[in-house]
Structure formats: structure tokens, C-alpha cells
Amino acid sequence: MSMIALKEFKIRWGMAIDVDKCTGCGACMVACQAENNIAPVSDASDKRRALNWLVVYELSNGKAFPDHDLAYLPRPCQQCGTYPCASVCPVTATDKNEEGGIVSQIHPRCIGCRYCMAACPYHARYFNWQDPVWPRGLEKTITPDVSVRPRGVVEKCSFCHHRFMWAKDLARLENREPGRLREGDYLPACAESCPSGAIVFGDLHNPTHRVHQLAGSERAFRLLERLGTEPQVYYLSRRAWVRRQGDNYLPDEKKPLP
């Protein structure tokens, strides 16, 4: 897989997701669907054509009772620092140029070739197989600042980029520097809706932001870190088997962290 050189940004929006706190309730998935105008699929049983920007996976240590253990891992777009998806796009429909390091997805440019889906090691991109249709009355719930995507384009998590725009506009109205948002000014829907506080969002480069501190924790790990994609999503767990499943190439850890 070809990689692009890692870009440096003054601000680097990222997440720290505590797997030990996640209850698997799915509130983040529902909030993501509603906030980003993802229409209900006509046949939810066909997982090959499912459309979820954020998926909560169930992990198991594979042991029998009484040693059996479960964990739940939410997986949004990892906003990779080397953005392998953008390196294969023939029409520059996806890129990583804006301050903050969010990998963009420009739907009017997308030709549906799905090269980016093949290049993404996290399966975080989805092809829109059908024109979006909302049941009668539910079209009133559409978020006005998020475009509704047509059939035939690739979609993905954008860290609720429209909320980033809202936060910058509010900063300007309050005569604050839009490039220096306060912690909490900008929150994706998944982080805002998490009832257990498992999802923390902020600037990974800002030492005063909680996400920066969590990313440097000894409990922190990133998915498939051996690939060198430099994700901006960090996970935390005290359980050794959870951290190992984040990258099964790593050597086995015998003990959990205290």
C-alpha cells in the first residue's frame, strides 16, 4: 500500500476512546446516523451494503466461563496521518489539507471507483448503493448543514466537520481567534452523546486538552499501529488481550495494566 509523507498541523483533532468504559449501547452510532443524514437502509439484513460511518465491534478474549470477557470498540474513521485512501483517489475526492488533520470526503467529485475503500485498512469507508430515502415525516430531522449524498459515491466519518465550522463561526462572533478553539467548543455527535464518557475529543497537540493526556497514557494504543498509518484515534484499555487485538502482530502481553 502506498503512503504519503506525514503532514504536520498546528491543530490535530483526535479522539481517545476508553474501551473499558464503553458499554456497547450504540448511542454513538445512532447519533452519527442522525447528525450526518444517513438514511435508513431498505434491507438492513444485507451487511454487504450497510452504511454506518461509525461501527461498534464486540471483542472477546475467546475463553470459556468463568474466564470469559467481552469488550466493545467503537470504530470511526481513524483520520490517518498518512491517509492511504487519498493516495489512490484518481479525482482528489479525498484529501488531508485543512488545519486539524481531518481527512475530507468531497462527494461531488467522487466517481465511485472505490479505490479508497480498498486502500483503507480499517474498513471505515462505505459505498452508497442506494438513493437516500427517509420514511414519511423523518425527512424533517435532516441536519441542514450536512449534504445528503446521492447513490454511487463513497462516504465516511468526517468528525462531524460541520460542527467544526459552527465552532469557528461562534468564535468569530465572540471576537475570538477561530484557529484557537477552546476545549469543548467543537465536539462530534458521537462524543457528545456517549452516556459513559468513553469518547473524549480535542486537539492532540494541545497539552491542556484531555485527549492529549489520554493519548500519552500507558493504556493507550492505536489500531494496526504496525502499518504506520498514524491514526488520530487512540484507544485505552487496562486489559492486555484488548490491546493485543488492536494489533495482533504485537507480542503477547501476560498481565493487564494496574
Contents of the next structure:
Amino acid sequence: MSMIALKEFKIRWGMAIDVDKCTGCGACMVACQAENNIAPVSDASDKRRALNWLVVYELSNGKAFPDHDLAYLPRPCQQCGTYPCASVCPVTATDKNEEGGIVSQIHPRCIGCRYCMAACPYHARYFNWQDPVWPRGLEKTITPDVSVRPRGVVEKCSFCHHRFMWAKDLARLENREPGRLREGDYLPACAESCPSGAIVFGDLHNPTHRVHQLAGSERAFRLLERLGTEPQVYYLSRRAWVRRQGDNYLPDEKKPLP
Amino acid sequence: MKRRDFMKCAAGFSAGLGAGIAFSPLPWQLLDDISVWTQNWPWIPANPKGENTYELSTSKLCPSGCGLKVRLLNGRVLRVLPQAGHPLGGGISPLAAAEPQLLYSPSRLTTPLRRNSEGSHSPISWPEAKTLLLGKLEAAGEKLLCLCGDESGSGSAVLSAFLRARGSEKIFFMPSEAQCQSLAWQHARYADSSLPYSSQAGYDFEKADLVLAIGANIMEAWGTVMRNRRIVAEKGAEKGFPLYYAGPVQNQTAALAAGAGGGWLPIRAGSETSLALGLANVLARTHGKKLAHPAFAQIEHGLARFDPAHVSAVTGLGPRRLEEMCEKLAQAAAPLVVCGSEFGQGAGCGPALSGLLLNLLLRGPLTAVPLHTAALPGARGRADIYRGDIVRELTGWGGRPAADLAIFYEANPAYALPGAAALADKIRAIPFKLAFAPFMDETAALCDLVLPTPLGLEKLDDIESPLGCGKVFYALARPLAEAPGQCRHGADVILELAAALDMGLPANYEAVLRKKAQDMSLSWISLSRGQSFERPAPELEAADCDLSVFDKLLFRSLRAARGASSNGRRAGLAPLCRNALGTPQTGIPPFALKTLRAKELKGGEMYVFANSATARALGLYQDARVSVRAAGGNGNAVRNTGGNTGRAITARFNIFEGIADDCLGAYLGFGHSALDEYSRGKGANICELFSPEPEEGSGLMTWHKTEVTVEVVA
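For the form predicted in complex with its partner chain instead of the form predicted alone, what are the coordinates?
What follows is the entire complex, opening with the chain shown before.
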């Protein structure tokens, strides 16, 4: 169980990722890197060092051919309601205190102790072991929106928080209430880029948003739900074996599965 | 002042100072500034500032032709986002999203390069390059050959007009699924049909209520992928969509099919046509799906041998599953079958023709999409150019090349042709070779003259009805970024040469595109602002087809099928494509490299994979280093490809249960020996293993039934 009480907000930005619609193409991963100024590396096969805020995992039902089945599961930061990462941060570099319920990561405050990485049950946090290097010319793809992180700090998915700021600014310019954004006003880069529409984003508290309805679907589940982290990322699948892999169930577990 | 008072004052002052500091924001602000400062070293790139603008375009790099919304910062291309409402869009492909990094790559070619006697390349000026080229053209006369890597644009029309004016008809496209589909359609189109000669079969996903993809990886690498995925997502938003995939590997289409409520029908590599004909046989005999045409009796006779038992022996798919699939197809109101090559090339006309037959029987929503040829004197249409076969051309050469000058237009045959190294030797023997290339790829490295060309976001070009598109589609790729150095559009260079040789062709490529838009009654202003156009195409009827083609070509194209079990240590090669692995000309985009999984690439070694039963039969184990060697097909392999029979690649082995028995899966796109650090030296090029064989009937070279031997090496 998490050590922090559930922190509630009027708006809870969340995702519903339909695993059944994901083909594992990687468009979301590419969009995430480009949007958030994540430097390329020439040996990306070293998964301990390659840095990605969003990773698409390949799931297998574990059966031999011809009964084999597979699915793809994109994993951003789960933006937990009871955030285990923040409770261990000695310098409050990560917190959850803004309307919307996004777990922040303030890079200049981070001292690189990596306690948050150890605490995160989703492996959604990454440490900059080296300074980011853009080969000559490629630095022209750095956007103005997200600061470039040096070595020695931890980073993670922010649900493209800068896009949240843009959406609020636009609402103010159009004399709309920035605290009542319409569905689609604010979309992270991964949700925007997915060709299959597998990633639905919106306010989990707003009944008019699709994500609210999807989160209540009988197909919905969350990762490691029994840890009590209350993630704001929901997954959907018709397939029982996929839902079962969302948590550490015992082989002979009697408790009903999600 | 007494000492005690002094001490009291000092203590009070110290306490006040301490409290003041503690409650003042200053130290905290200073601490914050210091921490920010320590993370802003001069070698950490700073965020740029400036004005954002957005422009619309269509991707020239991604074969799916997806729509782009390009973000520019101070007029410089920064990001590529999906364009809402684009007919071929709906999201963005990883390749299109990764394109900005390619624009600014330090590996871009920026000046014309001439190969010197030592084999290296030195910069020369454009006037020097032009003079050299004019001299070589004069000397070559009509012995010219051109290989074009751009199928959807009008560059091929410019090149064909240029070649024809010089007396040569030797223009080819790189081998592709579009070529197989086009040739099949040309053979099947009835001579007196009202449909235009220059047209291609279109797949109207919008109208389909069930889709069966046989071989064709329609959700990742076959045709208009982004459109296909959008349509299936929209149609299946609530209750799923009946999407089925038949192929040797549980690929992206199979994954989506399983999730959508359909399923995967595992079949052996290269057995797509047999499965399609087995389905056609059961549909005709059991479900009454027949054509009211005298020629159909002959077709039924040809189908007779594809009974479920025979098809099961060839494909490995149980007869019950075959019949279940037939029932679903028969019950659907508008079923659509897409039959093609899993890796987008080398399957010949067989799969496309068998898919056509199935769609005719089922009255599936097929269309005939007319193609427009740029109005240039002597220009040849896309369908006409597809009739040439570059693999047959090169393998047909004896000791001497049949061309004195070859032009490689945005094509990388030395990497991507089947049996690449052997055919590269043929290319190397051509006396003078010219490459239009954005990067120094494997082919450019062989060429005597290399001319730098812009990438898709840097040039004005067009995209017309890509493979699989169910409607007439036309859009422009817009020059939104400035090309580096002295890059020039290859078509403009060709037209300049034509002007110098008084050929009577238009002065520049823009004039060609403007005329084409005018001929298609499209607004140039709208096109040049990034708008794309889509028009309905006529539905395809059996009356438009010459049904004798199935007897003449299709049934003949099927040679003796591979045996039901692996022969000793042989397996059927099941190649796969991934959009993120880039194109042969660009290699793997830097951003896309991280999308590769741990069991696809490790350091410089790629993985090949098979299921556990096949691994046991072949004596393989997890993570073993294996040598994969071309087994030379079934004995009919063309001998003069330079001996790719026996060529081998080395890889790691992974047990993956999502692959049919007796198959070995491997990804295309690895193993570049040129390009940049993100592509070079990563894995092996499995094109080396392909053994081209002529398809009986059509004569088209095929390599989708390549067999390999696998053994563990130290």
C-alpha cells in the first residue's frame, strides 16, 4: 500500500489506453521523444541506459504456437493518485499539487538520488547517466517547450504539461474558463499521434469526456492496481489474459480478476 | 559598553540575522538559482525561442502518404504532427514523425560529389557536374537505364520522357507490392473494359464490413496504413471490427485483428496464394459464391485441386479454420480481401490475382483507381513503367552490362534488391553511374557522380493514389524547409539537362506539376496550401475483368508447394517490415531507433526468430548466435544472380511463439553498410538471402518463397 493518502482534484487528467487497438508501431514513442526533447542515442538497444518517457511493451499470453497471442501496452507515467515517488523525494523535486493531478518533475531541484526510481513500481522514471548529446545539426529539432535535462537528474512523462498550459492560455484568450477545458483542448503528443486512436485522453472526473466512460468500462483495468497507487492511466482489453497481466496474480488465485 | 552587553548585542544580532535569513526568500532563491545554474552548462543545448507557425502537407517519405501538420519555429521545421481530416491520415506514422531529424542530419549530402580513381568521392560544382553528365550522356547514346525509387510522384514521368527522348525505354521502379498489384491488375483488366488502361485496384475499406488480409500487413507496412488503421478504429470503436489476418507471423495486423475481435490464421511463409484459392474453392462449392460467366467453369476446374485437405497440407492451417473463415466471409455483406506480400515485395502476381478472384466472388468493395500521367512528350505512366522488372533486367545481363549509363533516382538497389550484394556487382560494372540521393547510401557509394537531393519536407513534389488507396487521391508535398547546401530536386536537374539537349520538355518540375493539376481539374492554389483531394473511383465489376487470366496466370504460378515439415535444418524465410525502420535511402531515423525492442536488436546484432517447435527441429536455443544461409529456393533459382545461394548472415536467435511452424522470421531494414551511426552496422541485411525466381505465367521475378538453413555458430 502506498504511504500517501489519495490526493483529489476537481480535474483529474487521465488516459484510457485500448490495448486491443495498439499495434506497437511506436508512433507514440517517436512523438514523445520529439515533443519532450529527448536526445537520440546511437545504441538504443541498451535498454538500461536508453531514455524514454513512454515505452511500448510487447505482451505474450505465454502459450506455444498456435495458441499464442500477443498485445502491445504503451506505458507512460501512471500519474498515481497516491504517488509513491513523491513521498521519498528528499528535495520535493516531484510533487502532485496542481489542479489536474499531474505528478510534476522539477528538474533543477532534482539531486539525482534516484529514490523515486526505486519507489516507482512502473519503472516510469529515467535517470540521465550522461549529458544529452544531439549530433551537430539535430539540435535544431529541440522545441522551445520542454527544458533539456543535464546528466544527474531524473525525468519522466509529464502528460505533455506544456500543452496543458497552452490549452489554458488559449481558453483565456478566447474568454473561456481555463479550469473547464473542452475535450480535445489538451492532448499529450502520444494521444494526438496514435493512428489507431488507442490512446484517449481527458478529464476522468468529467462525465462528458470519453475517458471518463472508458475508465468505467468492464474492459478497464489499471497496472498493479492492488498496490493502491490509484493510477490515472487506465487500460482496456477484451482479453482476460491481458487484464490478468496487469497485476501479480497467483496462478491459483480465487479472487475475481478485473 | 561592557563585555556582557556586547555579548548580548552580538547574540541578539546573530539571532536576528539567523531568523531574517531563515524567513527571507533570498537564500532559497539563491539556492534555486545555483541549482539551475549547475544544470545549465554551455554544452547542454538551450531551448530556442521564436514564433510558431503551422503548415499543412503530405508525407513524401512515408509510403502511406499520411497527412502532416508541420510546426515551424521562426520559419524552420521543428515538428511533424498529424493532420486532422486528411483522407490518408488519422494519426501519424513513426517514420513521418521522425522526419525532422533527418532534415538536419550531419550525414546529409550537400554538394555534388565525383568519385575519383581511388574510389573516394570529392566535391565538385554543379556546372562541373552538369558538364560531366552531358558528356557522359552523349557518349552513352541510347544505352541508358534508370531506376526510380519514387512510385507515387511525377518524377518517374519526367525520367521516362527524358529516357525516351534519348532512345531508351529502360526505366524501372524498385520492386514493390505496388508493382505486383499493378501487373496483376493489368493482366486481369479486360481489353475492352471501359476502365482506363492506366489504373490500379483500389481497396475501399470505408465500405467493408469485414476485412481479411492474407499476407499483406495492412496495419503496418502495406498501402495506406494510417487510413486503414483509422477506418478500423472508427468502425470498431464500440464492438470491435471483424479483421482477420492470415500470414506466417503474428505481426501488427494480427495483433490488431486479435484485439478487434477477429483473429490470426497462421500459414507458412509463401503460401498466401494457396490459402486464397482454398477459400475461393470452398466459397464457390459450399457457399454458392460463383460468377455468372462462361469462363467460370474453367476457374472452378482450376480451383478444384485447392480442397481443404490440400490447402491444409500446403499452408499448415487446419481445414476447420479454413471453413470457418469461409463462413464468415460468406455471411458478411461487404467483405474485403487484401492479398499480398508480408514484406511488401517479391510475391509476383499470384497473391494479387487470387485476392482479386476472391473479391470478385464475394463482390467485395474493390475499385479501379485511374492514374494520371504528367503531360510530357514521351512520358510513361506508372502502370506502364511497372511492366519492366529491374531484377529480371539485371539478372539477364551476361558478362557485360546492357547499359553504359545508369541513373538511380532516390533508389538504393545495392542495399534493397534481392541478393543485394550480387546485384550490386552488376551495378558496379556499369561504366558510369549517377545517383540522386539525400544521403551517402550503399548505391551512392558505388556511383561515379552523386547529386544531393532534398527530402520530402524540402521539395515540391506530388503524391498520387498510393498503393491500396480506394479512391483517387492527389496532394502536394510542399517545400517547407530549406534544403541544406546545394541540394537540388532530381527532376529539375533532369529537366535542365533536357533543355541543354533541346528535348522540348518543360523548363522545371513545378511547371510539370501545375500542368498535371490542371489536367486533373484541381486548384493549384489549394494544392500549394497543403490541401489534398480525394475523388470516388468506379467500382470494379467482374465484367471489367478477363476471367481467363486466372487460368493462364494464376494456376500456373503455383509450383510444387513446400513440404509440410522442415527439411532437415531448412525453414521458410518470413521477412517483416516495420515503418519505424525507415527506408533504404534514409536508413533508420534517430528517433525511431528507440522503438526497437530488446529482442529485435542488441548492440550490432539483430535477432531472427522461430517458435519453440521449429527451434527444436532446427537445433536452436534462446540467444544462440546463428548463421542463416540462403538455401537457394526449390532448385529453380536463377543461377546468374551472382551466387546468392550460399550467402549467409549472422544473427541472434529468439524464441517467439507468434510464428508458424517451419518459418524463420527476420526484419528488413537492418544491416546498412553506409548511412549514419543510427543505421550503419546494426544487424544484417536479409535482402542478401533472397533467391529470385521467375514466376510462371507473368515472368515477374519473385522471392517470397526463399528457404534458408540455420545453424548455431560459436
